[in-house]
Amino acid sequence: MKVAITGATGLVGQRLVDRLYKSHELLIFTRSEAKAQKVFPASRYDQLEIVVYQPKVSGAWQQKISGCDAVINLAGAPIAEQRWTDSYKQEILASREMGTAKIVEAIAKAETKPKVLINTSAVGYYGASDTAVFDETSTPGEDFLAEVCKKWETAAEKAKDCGTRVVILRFGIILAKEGGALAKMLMAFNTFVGGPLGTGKQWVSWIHRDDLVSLIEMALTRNDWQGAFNGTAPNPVTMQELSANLGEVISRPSWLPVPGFVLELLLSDGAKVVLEGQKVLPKRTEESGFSFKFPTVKAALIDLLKH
C-alpha cells in the first residue's frame, strides 16, 4: 500500500514507520524536514519520501494525498508537556481540528482518493470519572479535552462524504520507555523517589505502544472497520496499581506519591491528563477481532523494561 503518515516523528509514529516500512510505500508529512531526516536517516530509510507541510494551511502538499491508499493522521500539539494558557488551548484544538480538516480537504481534492483515513482521537473524549466505566458506545464528556476530541472526530468523519472509510482510534495512555507518562515516571523511580502521581486512585487506561501499532495496522486492511475504536488495553489500572507494578518490575520503591499540586504548578491544566482519569474498555475493538499481545500492565512493563 501507499500510505501517508502525519505525526510520524512522534512516539507512536516512529514505531509505526519501522513496522510498515519494509512492506509499504510511505510518505512522511512533517513540519520539519531536518527533524524527519534525523529520525529517519536516508542510510536506513532510503525508500521513504518526506513531504514538508503546514498542517493548518492548504497548499501543494495536499496533492501528495492523491494516489495514496491510506492516510494515518497522528498529528497534534502535545497535551501534557506544558501549561494550558489560552493561546496554547487554541493550539491544542486547532492542531487537531484544523489539521484534520486540511487532510480531509486534500482527500476531497484527490483525483484518486485514499480508501481509508485512520485518525487519532483520545479517551479524553469520555471526560474524567473515578467511578464510571466507558466503552465505544458511551456518550462524550463536557470538559475541554472532551470538546477537543468531539471536534477532532467530527472533522475526520467528513472524509466519509468522499467515499473514504474512516476509522477513529481513541488512544489511551501509551506505554513506552522512550517518552510519555512512563518515561516521566521512570525518571522519578530511578532516583528512588518514585510513586503514584496525585492521589493514585485515578484510573489509567493504558496501552503498550506495540499493541497500538498493531491496532493501526489492522485498521489499514479491515475494510469492515469504520467509526470509533478504543486504543486501550482490556485491563485498566489505577495510578497506584501502575506505580506498584512499575516499582516491582524495576526493583525500586513505589510508595512516595508525587503531590497533585506539584504537577499543577508545573503544568497548570495540563496536569489533568495524569491527575484525572477514566476507566475505558476496548469493547468494540475486541469484538471486532483484535487480540492484545499485552493485556495486563505487568506484562507490558516487563516487555518494555526488561530488554
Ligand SMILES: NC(=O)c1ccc[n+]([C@@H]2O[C@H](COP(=O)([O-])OP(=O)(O)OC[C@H]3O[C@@H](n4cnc5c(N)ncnc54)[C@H](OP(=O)(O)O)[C@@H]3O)[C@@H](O)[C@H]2O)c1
Given for the second form:
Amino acid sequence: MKVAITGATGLVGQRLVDRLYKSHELLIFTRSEAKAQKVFPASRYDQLEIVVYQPKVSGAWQQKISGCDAVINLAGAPIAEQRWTDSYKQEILASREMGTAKIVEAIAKAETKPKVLINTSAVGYYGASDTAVFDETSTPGEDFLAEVCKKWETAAEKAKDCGTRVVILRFGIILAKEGGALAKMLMAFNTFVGGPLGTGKQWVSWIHRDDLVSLIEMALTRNDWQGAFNGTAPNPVTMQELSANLGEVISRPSWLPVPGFVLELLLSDGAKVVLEGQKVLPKRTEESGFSFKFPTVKAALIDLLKH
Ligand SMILES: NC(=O)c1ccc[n+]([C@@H]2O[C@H](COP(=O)([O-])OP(=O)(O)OC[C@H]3O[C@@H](n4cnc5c(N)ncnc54)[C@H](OP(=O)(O)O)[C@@H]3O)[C@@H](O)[C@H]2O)c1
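Given the form predicted alone above, what does the protein look like in the form predicted together with the ligand?
The next block holds the full complex; its first chain is the one shown before.
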C-alpha cells in the first residue's frame, strides 16, 4: 500500500514507520525536513518520501494525498509537555481540528482518493472519572480534552463524504521507554523518589506501543472497520497499581507520591492529563478480532524495561 503518515516523527509514528517500512510505500508528512531526516536517516530509510507541509494551511502538499491508499493522521501539539496557557490550548485544539480538516480537504481534492483514513483520538474523549467504566459506546465528556477529541473526530468523520473509510482510534496512555508518561515516571524512579503521580486513585488506561502499532496495522486492511475503536489494553490500572508494578519491575521503591500541586506548577491545567483519568475498555476492539500481545501492565513493563 502507499501510505501517508502525519506525525510520523513522534513516539508512535517512529515505531509505526519501522513496522510498515519494509512492506509499504511510505510518505512522511512533517513540518520539518531536517527533523524527519534526523529521525529517519537515509542510510537506513532510503525509500521514504518526505513531504514538508504546514498542517493548518492548504497548499501544494495536499496533492501528495492523491494516489495514496491510506492516510494515518497522528499529528498534534504535545499535550503534557508544557504549561497550558490560553494560546497553547488553542494550538492543542487547532493542530488537531484544523490539521485534520486540511487532510480531509486534501482527500476531497484528490483525483484518486485514499481508501481509508486512520485518525487519532484519545481516551480523553470520555472525560475524567474515578468510578465510571467507558467503552466505545459511551457518551463523550465535557472538559477541554473531551471537547478537543470530539472536534478532532468530527473533522475526521467528514472524509466519509468522499467515500473514504474512516477509523478513529482512541489512544490510551502509550507505554514506551523512549517517551511519554513512562519515560517521565522512570526519570523519577531512577533517582529513587518514584511513586504515583497525585492521589494514585486515578485510572490509567494504558497500551503498549507495539500493540497500538499492531492495531493501526490491522485498521489499514480490515475493510469492515469503521468508526471508533479504543486503543487501550483490556486491563486498565490505577496510578497506584502502575507505580507499584513499575517499582517491582525495575526493583526500585515506589512509595513516594509526586504531589499534584508540583505537576500543576509545571503544567497548570495540563497536569489534569495525569492527575485525572478514566477507566476505558477496548470492547469493540476485542470484539472485532484484535488480540493484545500485552494485556497486563506487568507483562508490558517487563517487555519494555527488561529487554
Ligand atoms: N503518547 C500518548 O500517551 C498519547 C495518548 C493519547 C493520544 N495521543 C495522541 O496520539 C498522537 C501521536 O502520539 P505521539 O505520542 O506519537 O505524539 P508525539 O510524539 O508528540 O508526536 C506527534 C507528532 O505531531 C507533530 N506535531 C507536533 N506539534 C505539532 C503541531 N503544533 N502541529 C502539528 N503537528 C505537530 C510532530 O511531527 P512533525 O514535527 O514531524 O511535524 C510530532 O512528531 C498525538 O496526536 C497524541 O496527542 C498520544
